[in-house]
Amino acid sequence: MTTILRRNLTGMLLGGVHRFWVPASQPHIYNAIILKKEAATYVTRVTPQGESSESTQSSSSSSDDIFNKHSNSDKTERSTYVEEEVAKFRYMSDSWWDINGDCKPLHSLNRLRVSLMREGLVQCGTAKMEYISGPQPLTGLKILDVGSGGGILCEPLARLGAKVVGLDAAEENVNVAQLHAEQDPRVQHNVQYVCGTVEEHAEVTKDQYDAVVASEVLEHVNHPDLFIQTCAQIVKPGGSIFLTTLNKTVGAWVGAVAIAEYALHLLPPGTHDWNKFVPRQELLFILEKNGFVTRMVHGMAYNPLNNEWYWIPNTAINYAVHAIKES
């Protein structure tokens, strides 16, 4: 029974395309890209809203519909914080760098995420050219790594020659990810941790970043709206905002919580709610709001059987968004 379902997960994650949307408010900065042989595609053909059915799932009216929901509330009575997310990744501190433990796919995404904002901010031209042909181009780049548990991302970035924040609101997780960092000088030095939420770190940052990372974040954050708005305030004109997270489809649902988390055990029982998963065209619209221009939307899709993610054009499940801060 477990060869069937994982047969029939690989089929799944692996199998299908996709067409998608993106912001054509600016369609002269999109470039044709491959990050590497397998990755993901930049976007070169921009469908604006009408032009497709498939692609207009929302209409301009429906948009504004979910802008207005989000807004109607007053932001000073609202978090991203919740409090049941949280404690779900502060009793997994002990298990962060356990790359066979419940971790495991995440320290396998970097092969993905890393790629993504390595060569994102090459071509996008945040990168200084003075580096970018060296074994640190991201040297002189500063990024906060948001929601960033044992500094698994933050650590590979810090290698590039980037400046890290890794920010994360459990002070177990925050613990764990220095005491890892102090063990690599090539890390400890270029690594800064601290503990609070987005909320709290926009109201006392002085320093705008050249690029903002949540990876698999907003599935755990309260009012994803807010979240966006939050980390644009951080992000200097012309940075970046890369994200990773779920699609609210029954796909998703049927992939990342029924079979991953309760017949492949990948992941503890009860680690996504499936209420908190984003609509891929809801992000971008939110993005679009927040003054983003989208540069990049593709599909993510992870095979269990040899613990390796891949670049698909189904944005189904997975996906992965690269937007640029508008000057």
Second form
Amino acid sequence: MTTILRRNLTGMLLGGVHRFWVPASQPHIYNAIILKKEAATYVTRVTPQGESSESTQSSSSSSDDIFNKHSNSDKTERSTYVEEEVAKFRYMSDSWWDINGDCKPLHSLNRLRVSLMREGLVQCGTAKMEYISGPQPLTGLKILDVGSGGGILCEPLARLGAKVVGLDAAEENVNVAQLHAEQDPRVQHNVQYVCGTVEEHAEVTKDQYDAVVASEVLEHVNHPDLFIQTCAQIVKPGGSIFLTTLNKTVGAWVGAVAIAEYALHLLPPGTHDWNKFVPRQELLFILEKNGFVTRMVHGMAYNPLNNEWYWIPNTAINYAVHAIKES
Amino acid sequence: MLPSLGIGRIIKSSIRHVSRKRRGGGGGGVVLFSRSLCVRTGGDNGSDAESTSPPPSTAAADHYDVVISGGGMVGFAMASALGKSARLSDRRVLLLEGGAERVWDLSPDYSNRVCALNPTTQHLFTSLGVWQHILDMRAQPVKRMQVWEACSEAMITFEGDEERPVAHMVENDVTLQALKSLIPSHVQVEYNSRVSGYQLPQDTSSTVTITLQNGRTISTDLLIGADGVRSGVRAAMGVQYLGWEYDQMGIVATLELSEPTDNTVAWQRFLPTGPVALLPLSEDKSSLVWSTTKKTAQHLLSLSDEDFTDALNRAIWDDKPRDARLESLHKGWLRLLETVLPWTNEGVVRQLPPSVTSVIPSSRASFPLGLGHAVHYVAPRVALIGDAAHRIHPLAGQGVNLGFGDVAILLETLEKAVLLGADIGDERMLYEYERGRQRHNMATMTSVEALYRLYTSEAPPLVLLRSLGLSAVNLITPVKERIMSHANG
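Here we have the form predicted on its own; I need the corresponding form predicted in complex with the partner chain.
Let us now look at the entire complex, which starts with that chain.
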């Protein structure tokens, strides 16, 4: 009842105010996904017929479906990545685990995003009752981290007991993440890194994950609606999607681009393109359109002086969303 | 019966040095099994090494998730806290104690080593399930504290009540025994394990390596230094340690009182040579903590029991020659306070301390007094707790309570780390413990040090100042409550 009410209200509020993406109006194969999360860039676009994908595949194998390698034939038709885009992040693969390096804010963001996911999964009843007050509250859950980079978010989720798949388009990142995971037995057995795009992954894993997370990814995506639509195929009915991204506001340009990249050099200049930022209401609408019910939207703020993130009510710059796929 | 060779080996080695044996089939055991299978390497199987899940770099060593160095009250409290925590229930915890295991039974004679456990400590022990065991053995509630001095009439009292006493006097042996006997079975305790060296990592990418004097090496994700004032862990951290020795000794003894009374008041009198405190143990026995100059202490220790008792009674009852002008100023101040704060006057009654008839033979002992504070409590994969991190004058009875406070906050920090999916040795998490504890411990130490300095002086202006201040604080309940709530953590 409440759900229906909320959906209708959202629809009314959004109607006519925001421009919609209508994926159906575009040739399907043009629906590009650019996932430039942390360092990885995924671009799905038309490729010359028969050209094989550059995307590499994870060396690891498992009998489990979700760990299965993507078959080349699935990818060749519409997936490749833009080497120029990826190249600028390849150099970063060394610095993922330098907690005082370029990825410093991503490390400290874990405090918020891990809490959000843990609490979200516990409160919506996805986490299994028998584990929630124990040492590994997310035991028995399958989580996909889209754009996992060096595995900064995958590792804590794995320590919490979840079986995590880290999906990244850059082989360098997958390798770094894999090597780092091997340092900790608590992580090693629960995490699997896969090189590929979300679209490829969706073809082998329908309705499989208890949760999909795309943290700091959406602002690098060319067509967020297609991205969400793809994620919707991957999540189990009743499962969760967690997103953290940047709002499309003047404040976000000042804070995330002008100050963070150019003034303070917290991130390499050029990391973010304001045009790709997603307005909050638009994202909520896309989620709704793809069968998600939004449970929580919250603003986040970063203090570069003490390298800490805080939850704030204001969603003008960074914000986080938790939504649940309707059963 | 044994699910795997790995567990069998652990049990075998447990029997060798350890008082407790590891559960065979529990959840922890299963984890152990799978992990030991996956990382077991060749190595020295013949020695008492049991290898489970070491990171590749230290594959040959025993690996534990947490190692606590030092089996004192604070070390055992930490081990108990880690063992009881649901969030840390899958961690392998090892406590290393250099000394031999002591068989202890509650004897009718009181030990001369006693601590006042404050309500925060009581709360921690209740949550660890050891508090009732302490009460069942022996503990005396302190319902009131009276503090006064030799150079003036000023005094202050702190009142508790039946349900919430100010503190409990508990013998150290009782506390230790309660913690030891109720330690969860998956926490391993090894006695006679002297450490010859700690090798600490620069960051969390490698682990701590501990070398024992018997040649064995152990690796761990988190080393907790609970190894006391001369901490080896602190030395290995190379952390700056600020402190000094006082020109004072503390004398402890068990005292016989002249007649059985309710005896639930803790008495402390400041003398220019240092404070003397009578702390209740039972109806007719009290514990003495007398801090005094090294010279006086040597003299007091050399006296016969009778002469010592006389000296003690003089210290409690005799007044120093007093300045008449100070006396009248202080009286005027009290009248003024009573006029300004008429409602606070009730209940502040001066009581007379009990008189001591004798000192229990051979219960006298002495220990040096000092102050010390580590500039950092933590480093990657290391944390200091208790006296290893801070040392304080016993005049406020805070020393071990600060240590138990460290245990509570470090546990909280580690549980938080687990919930965030962080490595428990991650220094970014550990800094949170350091920040929280240093703020509290520094404030306590500064106040205690200020009191110490203020009361070891006989200069009339200082005597006047402290008398006026003490009397005012005694009448202003909110200020008193603030002091109590800080002392209680």
